[in-house]
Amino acid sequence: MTDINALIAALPKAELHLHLEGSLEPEQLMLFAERNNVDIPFKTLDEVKAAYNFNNLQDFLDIYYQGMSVLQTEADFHDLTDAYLQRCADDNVRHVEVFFDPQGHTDRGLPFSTPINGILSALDAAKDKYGITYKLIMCFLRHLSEDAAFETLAQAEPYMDRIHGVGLDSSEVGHPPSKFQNVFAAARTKGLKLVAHAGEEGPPEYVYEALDLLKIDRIDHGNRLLEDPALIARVKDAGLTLTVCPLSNLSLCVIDDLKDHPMKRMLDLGLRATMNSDDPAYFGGYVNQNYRETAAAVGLTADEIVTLAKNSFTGSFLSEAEQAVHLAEIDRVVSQT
C-alpha cells in the first residue's frame, strides 16, 4: 500500500494560486515592522498570531491589508518571496506561477517598481538557488474601478516583458468579472495569459463571466460552478484549469468541514483541478499541507495525488516541452513508489 504522505513528498508540483503578499507570516511582519518603523496595533507575536484568525473573506482581507503595510523596500518584497520560494523547496515544488497586488502597494504610496523589483529579484534567483522556474502574475483588485486596474496597467508598461498574466483578486461579492471586461481584453491585446478569481464567494454567473466577458485561461477557485452542470461540462470540455485551494476554502468559510472539499468531486467529474496553498500565511498551510490534509479528509487515493501533480504542470503557463520534462520526473517518482 502506497504511503500517501510519502508519495505527496516525494512528487514534483508546481504552484499556480499564491498570493505572494498571503505569505507574510507572522514573524516576518513583526520583523518588517521593526526593520522600517511602521506602526502596527499589535505589541506581541502572539497577538500578531490573534489577529490572523477570521472566518470570512472581508475580515481576511481587511488583516492581509495591513499586513501589506510593513512592506515598504524592494529587500522587504525581495526576502519575503524568497522565503516562499524556500518552503516551496522543502514541499517540492518546481514551478510556480505567484500573484502580486501592485495597487497594494502603489495606493499607499510606493512606487510600482518597488514591490515588482524586489520580487523578481527572488523569482530570478529561484532557478540556481532552489532548482524553481517561475511565471509572474499582477492582479487587479476588483473593490476599485476598472480606471484604477487601467493604471496599474499602463504602470507595468516597462515591465510588460517580465509579466506572464494578469488575474482578478480581493472581494469577490459586487464585484463581477464584468466590471473589468475592458482592461482584461487590453491585457489580451499585449500577449498576456489572463485568469481570474471566480465562484469562490461569487454565484455561477461569475465564471460564466470570466469565461465569455474575460476570456481568461484558467480559473481561480472554482468551486461554485458545481452548482451548474452545463457549466461543469462546458469547463470539462474545455479542458479549463481550476487553481483549487482547500484550506483557504476552509478558513474563509467556503466550506465547514474539510471532509466536505468537493476536491475529490471534481477529479471524478474529469475536471482538471489543482492543489495550490493562496494565503498560507494566513490559511494555515503551505503545497504540501493542502496535500494532505485534503487527502487525509476526502479519502484521495495514490493515483489521485498523481493526477493532482500532473495537472498542475499541464495547467501551468509552461511550454508542452517543459511541462514534459515535470511529467517524466513524476512517472520516475511513481515508477519507484
Contents of the next structure:
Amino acid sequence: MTDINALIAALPKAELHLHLEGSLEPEQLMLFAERNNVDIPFKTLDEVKAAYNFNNLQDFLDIYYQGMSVLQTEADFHDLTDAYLQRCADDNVRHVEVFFDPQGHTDRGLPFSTPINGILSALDAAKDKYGITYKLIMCFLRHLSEDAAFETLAQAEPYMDRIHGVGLDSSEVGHPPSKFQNVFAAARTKGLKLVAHAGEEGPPEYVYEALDLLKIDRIDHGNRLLEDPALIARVKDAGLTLTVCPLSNLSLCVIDDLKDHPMKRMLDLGLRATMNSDDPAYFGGYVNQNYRETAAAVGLTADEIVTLAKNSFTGSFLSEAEQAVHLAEIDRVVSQT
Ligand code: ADE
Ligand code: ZN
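The form predicted on its own done, now the form predicted together with adenine:
Next comes the full complex, this chain leading.
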C-alpha cells in the first residue's frame, strides 16, 4: 500500500490560496516588532500563540491586522516572503499564486511601494533560489469601500506588469461581491485575472454574485456553495477551481471537526478542488500539513491526493504548456511509487 504521507511529500504541487501576511510566524512577529520598535500586546512567544485561538473569521482578522503592524520596511516584506518560499521548497511546492493586502499597509501609513517591492524582490529570486515560480494577486479588503479599492488599483498602476490578478478578502458577511462590481470590471479591462473569497462564511448567494457580477476566474474557499445543488452543477460544468483550505476552515470554525471537512465530497462531486494553507502561521500548517491532516481525517486515497496535486496546476494561471511540464512530472513521480 502506498504510504500517503510519502506520496504527499514526493508530489510536485502548487499553492493557490496563501496570504503572505498570514505566513507571519510568531517568532518573526517578535523579531520584526523588536527591530522596528513596534509595540505589540505580547511579551512572550507563548502569549502570541495563546492569542491564535479563533471562534470565527472576524476573530482571526482582528489579530491578523494587528500582526501586520510589525511589517515596516521592504526588508521585512522580503524576509516574510522568502521564509514562506523556503517552507514551500521544503514541501515540494513548485509554483505559488500568493495574495497580499496592500490596504492593510497603506491604511497605516506605508507607501504602496514598500510591501510590493519587498514581496517582488523575494518572489523574483525564488526561481533561482528554490526552483519556484509565482503569480502575485493583489486583494481588496471588502470591509472597506469600493472607492478605496479603486484608489488601490490606481496605486498599483506602475506595477501592472508584475501583478497578475486581483482578489477580494477580509470580512465576508455584510460585504457581498456586488459591492465591488465596478472595480472588478476595471481590473478585467486591464487584463488581470479575477478571484474572490466566496462561500467561506457567506451564503451561496455570494458565490452567485462573485460569478455573475465579478465574473471571477477562480473561487477562494467556496465551502457553502455545497448547500445549493444548482450552484454545484454550474461550478462543475464551468470547470471552475476552488481553492480550499481545510486547516483554516477548522481554525475559523467553518467546520467543527476536520472529519466533517467537505474536501472528499467536493472531489466526489467532480469539482476541481485544490489544497491550500490560507494563513499557515495562524492555522497550524503549510501545504503538506493540510494534505496530511485532511487525508487522515476524511480518508483521502492515493488517487485523490494525485488528483489534488494535478488540480493545483490545472487550476493555476500558468499557461497550458507550463502546466503540462508539472503534470508530466507528477505522472513520473506516481509511476515510481
Ligand atoms: N484574509 C486573510 N485570510 C483570510 C480568510 N481566510 N478569509 C478572508 N480574508 C482573509
Ligand atoms: Zn484566504
